[in-house]
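Coming up is one lone chain in structure tokens, specifically the form predicted alone.
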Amino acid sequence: MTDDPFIRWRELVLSAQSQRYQPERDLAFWQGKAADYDDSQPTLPNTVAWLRDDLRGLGSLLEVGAGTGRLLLPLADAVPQVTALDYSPEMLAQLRAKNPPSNVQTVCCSLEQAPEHVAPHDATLAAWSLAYQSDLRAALDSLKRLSRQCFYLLEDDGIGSPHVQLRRAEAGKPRPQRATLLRQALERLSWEFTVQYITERREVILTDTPALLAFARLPLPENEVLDALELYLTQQGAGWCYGWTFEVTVLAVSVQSAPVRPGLGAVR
């Protein structure tokens, strides 16, 4: 195994059985998933407070992958004009159906396109949106293009929910492990970066049984899919409070160009 973590990031996007590597096949599941995609995702926080934190003094924000903007919306009031970009125009009309604050604008590209569309802005934010950029290096450029100061990326090693964890291990497949693989990649590039872990929660009521195997879709009997997420488990009445922590990682890069702000030193 090669340990060019660009060629592993490379092998990891063209190994998806989705192939949503293929603009057509991702756009396609975005269209399909966005009335419902908010209610299938967890709130974050104990990211959003770390982030809005850390952004504190800056005057632009600009969020690659905003979707609907489950997490550009929380930090809007904490800079002055921000920025939701995304290549999916279903995504960003559940954003818009929100009615945003004034100071949030809007923008349909892809981030290949994104450096000929939007001016810079002083920090970009990259949650979990590299997942099917097949070229990892030019994505990372292209976010360095996009900032004046700093850039954020949120990923995660495939640890997430118990669930999702135990399916993979049933059919085999190893945890993808992206936010190593982003790690590896600045180190690559020698840029100066620091290193943030936060810890979140998700609880899922589920009203019974039954419920819960079709939430958790394992392909085992229910007596071994309850005994698998015991852990996990709060039964109330007949249904279930299915509840787990999961760790975001926050890799918050220093533009080079720009003078490195307090806390976005080299990683140690």
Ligand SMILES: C[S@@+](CC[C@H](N)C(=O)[O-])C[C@H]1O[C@@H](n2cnc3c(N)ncnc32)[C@H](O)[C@@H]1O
Second form
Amino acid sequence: MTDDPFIRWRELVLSAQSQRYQPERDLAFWQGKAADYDDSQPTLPNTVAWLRDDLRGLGSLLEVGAGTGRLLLPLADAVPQVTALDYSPEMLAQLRAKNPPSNVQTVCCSLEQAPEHVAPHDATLAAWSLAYQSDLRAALDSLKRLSRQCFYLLEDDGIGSPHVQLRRAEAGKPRPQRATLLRQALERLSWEFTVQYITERREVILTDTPALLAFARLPLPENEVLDALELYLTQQGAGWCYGWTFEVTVLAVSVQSAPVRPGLGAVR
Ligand SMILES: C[S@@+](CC[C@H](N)C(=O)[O-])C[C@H]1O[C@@H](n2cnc3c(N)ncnc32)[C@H](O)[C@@H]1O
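Structure of the form predicted together with the ligand (previous: the form predicted alone):
Shown next: the complete complex, the earlier chain at its head.
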């Protein structure tokens, strides 16, 4: 196996059975997912708090792959000028339906086309939006061109919800270690960056055991599902509170042509 993180990233992208590395397939996925995206995703209060602090003093923020604004809208009052860019009109429609403040503009455009259509912002954010970019080097170059001072990559190593980990293990699939590969790619490029690991918690209330089984979608009998998830379940009347913690990796990359900002030091 190669130790080149760019090749390993490409292999990971091209191994997807869904073939979402074909942009039209990924776009179709997000167009269909938009309406229930927010319900399927946790809020990220600790990550937002960290970013709010780190963005202090900056004048503009661009999120590439902003989706419904889950992450960007809670940051909107921390930066004077905010741009939400996404290639899915439906995801952006969900964002606009939340009546964002007037300093937030939306741009429907792909990351690939963004450097030609969007002026650089002080900071750029790409949160879980590079997963199907087969050419990671080109994607990182685009983010750099879009950023005057820094850009942030948010990802995880696939250690998320216990039921998804179990589903993967049952199917014999390895977990995608995207956060580690991104970090290794930045190291390979010798770009200046810092790494933060931020813990978040998610809780889902399920009204009864059939609802829990439907949520977990595991190919196991009920008693095995309950045993496997026992550590994360608290009985609530006839139902369950299912809760777990997970880690968000934040890679904060200093754009080298600009003076290094405090807090954006060398690789730790
Ligand atoms: C997993 S969602 C993340 C949304 C948001 N960043 C969040 O954390 O909630 C990925 C988003 O990236 C967008 N996206 C994926 N590839 C893109 C590309 N090449 N150009 C623009 N948007 C893209 C998708 O349409 C989708 O809205």
